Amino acid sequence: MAGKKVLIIYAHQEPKSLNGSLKKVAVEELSKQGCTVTVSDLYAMNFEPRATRNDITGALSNPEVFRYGIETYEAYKKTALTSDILEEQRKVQEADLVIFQFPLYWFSVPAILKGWMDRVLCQGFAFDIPGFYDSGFLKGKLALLSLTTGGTAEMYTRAGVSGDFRYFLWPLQHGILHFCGFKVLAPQISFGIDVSSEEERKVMVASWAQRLKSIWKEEPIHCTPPWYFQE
């Protein structure tokens, strides 16, 4: 949809990977629709994943005992976070839709992407207490996880060796995205890429491109425990 802004947080080391192809086709399709698409290529940016006191540019509120959450909360209010964090927060603030493109690592995100979440989605910017879940500060924005797995789809079922794929989505979609107020769209999961043929990978990319044609008409999932554990 013309005028919409999309931010893609991309976490893969190799542009020629399937993740790279999924990111590329998303940029192409959404741009065709008239969207403004911004990509944060975390590896190319050499994004710092570690949450440390170096993230605060001013004086600490308590220099005796360092507490990252409190210090970044206070720093955010004073615009005293480092420029890389402020730049990513600006991108998120401007976006109507944030897409996270990554390979599944240990039922979670790569460390560089987890570091982005740790550092960018700080208290004061993405949420407050109170001011989380449906009242999170990023409410009104859409978020979507597009990820690849080494394991096959059969492995990620309730009867499969890895359990239902929704189980590993709980901390990511509910504990991070929904907590910050995002409306969460159904994930795009490209299963079993390590055992897929080149033709099967092309189908995965085409399927993602096709879905993106009508992405703005999709309804968010019901981000409640039953969606993940009972349905």
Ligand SMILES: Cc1cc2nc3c(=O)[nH]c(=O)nc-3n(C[C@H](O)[C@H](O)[C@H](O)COP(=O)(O)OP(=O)(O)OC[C@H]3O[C@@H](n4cnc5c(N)ncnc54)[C@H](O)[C@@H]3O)c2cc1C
The other form holds:
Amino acid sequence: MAGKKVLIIYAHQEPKSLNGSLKKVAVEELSKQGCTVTVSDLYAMNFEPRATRNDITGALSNPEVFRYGIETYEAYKKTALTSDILEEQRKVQEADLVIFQFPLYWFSVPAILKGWMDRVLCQGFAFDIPGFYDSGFLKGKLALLSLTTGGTAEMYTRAGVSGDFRYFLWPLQHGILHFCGFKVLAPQISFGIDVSSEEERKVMVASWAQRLKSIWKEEPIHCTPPWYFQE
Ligand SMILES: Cc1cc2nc3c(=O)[nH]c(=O)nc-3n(C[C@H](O)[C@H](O)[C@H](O)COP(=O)(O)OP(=O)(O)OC[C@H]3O[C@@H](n4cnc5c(N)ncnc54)[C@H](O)[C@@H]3O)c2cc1C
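Can you switch from the form predicted on its own and show the form predicted in complex with this ligand instead?
And the full complex, kicking off with our chain again.
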């Protein structure tokens, strides 16, 4: 939809990968709609995934005992976080929709993306206590996980060997995104990439592009335990 701002957090090393293709068609389709699309290409940026005291510029509030959560909370309030975190927070703040594009690593996100979440979504910026879940500071924004898996769709069913895919979405969609206030759109999961044919992968890329044509009409999921564990 013209005028909307989309941020794509992209975590793959190789532009010619399937993740690279999914990112590329998203940029093309959303740009065609008149959206402003920004991509944080984490590997290309050499994004620092480690949460360390280097994330705070200037004096620590307690130099004796380092507590990352407390120090980044205080630093956020004083605009004393390191510039790469501030830059990512600015991009998130401007976005109407944040798309995370990544391959599933160990039922989760690649470390570089987990590091982005650890460092960028800090207390004071993304949430406070109180000020989380529906009151999280990123409320009013949409988030969507677009991920690829090695395992097949059949493996990721309740009776399948890997269990329902919704189980591994719980910590990501609920524990991180919903906690920070995002409304979560249904995930886009491209299953079984490691055993797929080129034709099957082409269909997956095309169906993602097709879905994006009406993405702004979608209703968020009900991001509560029943969506993950009962339905
Ligand atoms: C550390 C690690 C942990 C993992 N943990 C898990 C796990 O817990 N669960 C699980 O299920 N999987 C897991 N995997 C597997 C991983 O999720 C998949 O290998 C990955 O999702 C595949 O996506 P890709 O983009 O890397 O594919 P690629 O291997 O880069 O691409 C697959 C093929 O698609 C081709 N391609 C690119 N663009 C197109 C296009 N437009 N049309 C057609 N073909 C195209 C490429 O040329 C390539 O041949 C893990 C992998 C690693 C390395």
